[in-house]
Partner chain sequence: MTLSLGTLLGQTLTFIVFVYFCKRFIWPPVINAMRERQTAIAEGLASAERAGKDLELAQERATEELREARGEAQQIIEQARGRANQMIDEAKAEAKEEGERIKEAARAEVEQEMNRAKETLRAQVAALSVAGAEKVLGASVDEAKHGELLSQLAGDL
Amino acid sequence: MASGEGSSAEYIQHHLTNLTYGQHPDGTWGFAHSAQEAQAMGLWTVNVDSMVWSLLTGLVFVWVFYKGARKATAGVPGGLQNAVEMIVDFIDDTTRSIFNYNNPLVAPMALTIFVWVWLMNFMDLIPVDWIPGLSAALGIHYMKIVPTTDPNITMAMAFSVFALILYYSIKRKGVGGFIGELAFHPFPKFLFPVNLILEGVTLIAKPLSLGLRLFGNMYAGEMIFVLIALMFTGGIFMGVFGGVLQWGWAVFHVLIITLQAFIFAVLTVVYLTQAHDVEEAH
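Structure block, one chain, which must be in the form predicted together with the partner chain:
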């Protein structure tokens, strides 16, 4: 895709367009053949590439960890069990240091988020043209392989976490207690409208910042990879320079994908801790 057809802008645009399935304005169902067509499909569409890669990476997580967990023994652990245990232990320690309530859901969820998001982010390290090029050869026109560069994916997870925040807040404090927490802080009770606005914004900011942070970081990283990939069309000198840049950015990106996955998992635990906190003072 890098050489020949279309301008740089088209190349970039092409790389940032999802494979969208939905209902065309004329009533038929099918894939969108351009960003405009996708736009015209309205809200009820599925970004098939995001979903497929998200499912695949999730299955990789589940498969590998299930394989490690099924043969887990208290005796001498094997290689896979060691690796699985190392990650589980890391998440367990992190969760334990933040979350002090008895809830068997939080730590496994943090593990799922950490590993799954990491795997989805990891797709970013695969050179940007390999899989899209392959799928183009197979006749699939659009292929965005990093699910976390799709805001629908990251926001879906963020909203799931948000639903749990609301659920546990109400479960722990009751509806009245939860509303009281929103209305009677940080200012005295008679200023409750101000409090409600402030705390409401804080509450809404949680899922938004959670989902958009991951999306923004990964989208920007992907964009830079695409821009670097553009250099490969600029002759031998630019190509070599682009190769060096891509290598450098990829190395740096290893840090970013891990950090973003970790931040998503830890913030989830932090928000759920706040949802479980009952005491008035904070």
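Return one more block: the form predicted alone, after the form predicted together with the partner chain shown previously.
Only a single chain is listed, so you will not see partners or other molecules.
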């Protein structure tokens, strides 16, 4: 654990730096050994830890729900079946209350988003030194285990939803209807340049609000856990106080990770409802 102002800053920077793979300025490919080196690699880099942990949590989601479906019974359900059915019914009821069109993709996608984002967020509840410490012992210097604290992950999900918004908007309203919706609303048609600016900003704000909201909240939560971890270097009193804070913040953070997953899923359904809503096309 860090001690002193300089080492504290290094500790924080270390825990907020991804394991990055890319092309070095000299043309060779490999892992970055510092945040500055990762920045020098430019755009064509991959945050390996974010990719690995997001895939692992996705596999956990598939495995748990597959196992729950395989063990489903018409008799007295077990604990896993109860949990899976509660989540499915909750998301299904929420989707039906918002989305009134016939599209078999929307509800399963909302379920996938909710559970997958929740699992990625849940990684923030693992003590900040456990897995990075184990990785360091194995020779891996950086290891961020919360994929949703990486804007590359959250914005990739957001722009995937945005692609579906554009697809269904054009499919339901046609190219002309979609362009008309942007150009002739909310002001009269002769003010179409103003309408295009306003509606264009509104359209682009959808993926930005999805991705940046999730990233900002989870990054802030991770930062607080890292700062609390530093308190354990301040002696017995600060260590005990840090332990109490850590427990309290973890309990409160359960609500945050659930709320952020729910918001992402619900906003996705809302945006897709708007994309299907032909009545608002002009």
